[in-house]
Amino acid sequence: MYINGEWVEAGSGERFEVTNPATGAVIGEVADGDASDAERAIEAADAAFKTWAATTAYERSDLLHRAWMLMTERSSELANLMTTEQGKPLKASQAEVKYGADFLRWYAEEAKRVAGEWLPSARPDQRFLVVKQPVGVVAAITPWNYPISMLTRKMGPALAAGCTLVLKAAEATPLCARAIFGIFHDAGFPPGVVNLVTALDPKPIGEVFTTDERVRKLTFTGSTAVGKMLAGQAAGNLKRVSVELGGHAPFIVFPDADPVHAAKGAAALKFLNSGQACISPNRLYVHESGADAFHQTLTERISKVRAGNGMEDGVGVGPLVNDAAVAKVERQVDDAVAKGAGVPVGGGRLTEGDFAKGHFFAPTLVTGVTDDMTIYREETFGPVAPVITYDDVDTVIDRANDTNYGLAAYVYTQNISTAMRTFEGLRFGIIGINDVNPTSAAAPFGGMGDSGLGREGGHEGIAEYLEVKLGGFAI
């Protein structure tokens, strides 16, 4: 682990063994860490915030745009480890690295962008003052589906804020984070702004990061179900928290959309990072006009999509996290066939030969979705393409925000106004209008409903760990 600038073991002397989901051979190992190192980690934290927090913009950007020359230095490296413990191809692995490095020459920037303001007042007398400083200590816990870009996402503008930070990553991809934090270490940040936790078993972590008065901010990635808990722990301290969630992303063809291209899009996007993405497309609805030319792309597409180990080339969707993983996506499918679905391609486990011991399936093309299926109303998380064809264009979008989610949406339409309505109908944060692709670091993320709080990227995201103090002055 690291904290207070050195790498160090866990108080109880425990590791833990990492493996790569396509081979299941071991990689590596880290420390096992528990709540008392936890503990030690806020401790160094908090003792070097108020420096920190005492820094000018300029000094904390410079030292992000280190990190992030630094980054793009390794980044080969960085790609290559990607892909031996996360498992995605290594043409996204690399992809991933640039992405996450473009977080930090964001923020860099950022930390100079940072401004207060002076209110009139109906006082002559009298002056208003509005200043933002960094909200304190922060707490992050990290997914392992983006094992870098995820890490940096949130360290870039808790940094660039004045923030110290706390960082619990993921017990499936901990060798990502180590190598992140190791570029932190050699970009010259000084010893408690940025620590780092590992362990197998996280819940005794999230309980002192709920529960731990020295922290004053939580930011988590990962499922609904557990952020809603740690939210919950952490509303008992009053605590500031952003959480982005699981998501349930509707796609919609409209009539007047070119189905051909639009099966392009939703190919290329469904079966990104082997589906285990939160903005992956769960119900693709295209209309009945357009559906015989969809299918007949989508079956063509996916069928040329190759699975295997993300290192070989020319693989296209690599293992899934673990065995509990694969077998979600294979009810998800089963229910969906019993209750008189199609599988035109795909439809179960690859346990032959070069996948015996690793955690693959088949990329999958599920048609004649109807919304009694699991599949219509549960996150898959892996690569299968769920079709639904509707006739009634009046009412899809009703039919799209049919979910406690809210994270992200597309639509392939080539009418202006038609293009409109959908955006601002749907209830969701982010929205692709023939775009598979409407994330950046200078572009906010984040979702609704069960989908989180708060926003991630662009200029909002700098403001979820900064405090805004109001001086009243008398003159």
Ligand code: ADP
The other form holds:
Amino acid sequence: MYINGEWVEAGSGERFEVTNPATGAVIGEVADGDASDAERAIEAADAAFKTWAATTAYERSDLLHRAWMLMTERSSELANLMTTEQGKPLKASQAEVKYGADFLRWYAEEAKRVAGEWLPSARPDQRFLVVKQPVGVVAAITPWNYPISMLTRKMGPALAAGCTLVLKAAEATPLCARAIFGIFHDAGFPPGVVNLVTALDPKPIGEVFTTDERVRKLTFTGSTAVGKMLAGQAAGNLKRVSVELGGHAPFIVFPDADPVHAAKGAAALKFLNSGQACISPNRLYVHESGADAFHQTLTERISKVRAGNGMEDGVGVGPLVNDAAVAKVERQVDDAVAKGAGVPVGGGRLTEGDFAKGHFFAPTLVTGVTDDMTIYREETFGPVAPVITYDDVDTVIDRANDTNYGLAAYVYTQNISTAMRTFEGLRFGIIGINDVNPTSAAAPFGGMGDSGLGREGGHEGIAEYLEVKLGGFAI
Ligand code: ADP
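Please supply the corresponding structure for the form predicted together with adenosine-5'-diphosphate (ADP) (the preceding block corresponds to the form predicted on its own).
Starting with the chain above, the whole complex follows.
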């Protein structure tokens, strides 16, 4: 772990092993921290806060910029490590390292744009000054699916704002976290400003993060169930909370869209990270007029997606994170088939030869999906594209909104009014219009409903780490 500027073991001396999800091989070992280690890290962050908060935005910007440069210099070793530890194809790891580094560069710039306001008063002898100040010590909990960018997306804005932080990385991907903290160390961040705790059992750490008085803010990315629980605990202690949780993204193809183009977009989007993304499309609504062409193109594309070890050239889909993830996908597909769905491609686990060592599920197309199927409501987090054919254009937005989640949605249309009406009508935080990648460090990412609270990226992302302070000056 990295606490107060030093690499340390857990107080208990315990460690745990990290494995490659494609091969099952042990690839490293990290400290197995507990509640007392989390407290030690919070103590360091708390001690460093006053001095760090008093640095100028220019100093913080320079350090973040340096971290961005180091991350860029080390991008190929980071990408190799990510594929080995998390499983995604090497090209996807390279793209994630770049996306992750962008948050450091963007917030290095944004640090200097945190401004206040000078407000007029109704009293002639009074002036109001509004300033923004860092909230204090931030506790961050991050997931395994994007094991680098989900760290920098929190660290960039928190540090730019003048907060110090303690981060608990996901137990499946602590080596990526360690590499990122190595970069912050080498960039010259002062001791205590960033601290990393690794643990096999996240629960005791979560309890400390949500109850310790010195922590002023909790930021979490992960499942809705855990996010709700942690947000509840943290809110009970009046900590500020941002949570980025699950999703169940609709992908609507209107009759005026080119169904072949839309199917190519769907294929490119669905299999990113083996479908293990909160913005992955989980309900593809295709108008009946384009359904045949859409199915045909998607079938062709999916048949060509090669599953395997992400280190191998030409592999488009890596392993899932563990066996429980494979079992969940299998259960959803079996349920859909039992209720009448078709499976023209894929449909099951991959267990032959080298696949037996990892956690693989075949890239799959499920057609004829209906709203009584589990896959229609439950997040899949796997390489399965569920397609629904619809005929009524007037009700498709309501159908797309019929979920407790509200993270991402995708729309294909060539008609400007349809695009605008759908953009306004969909109850989701991120909407791609003829676009399968509506994300950037410069843009606010986050969801509504069960998909979370708060936004990451953009101007909104740094506001999550700032308090507003009002001064009334009598002159
Ligand atoms: P996923 O299903 O994607 O693994 P989780 O919500 O279980 O999502 O994990 C996301 C992050 O939350 C990980 O860092 C994990 O260790 C952490 N986590 C899981 N359960 C708890 C808990 N009870 N308290 C604190 N953190 C937790």
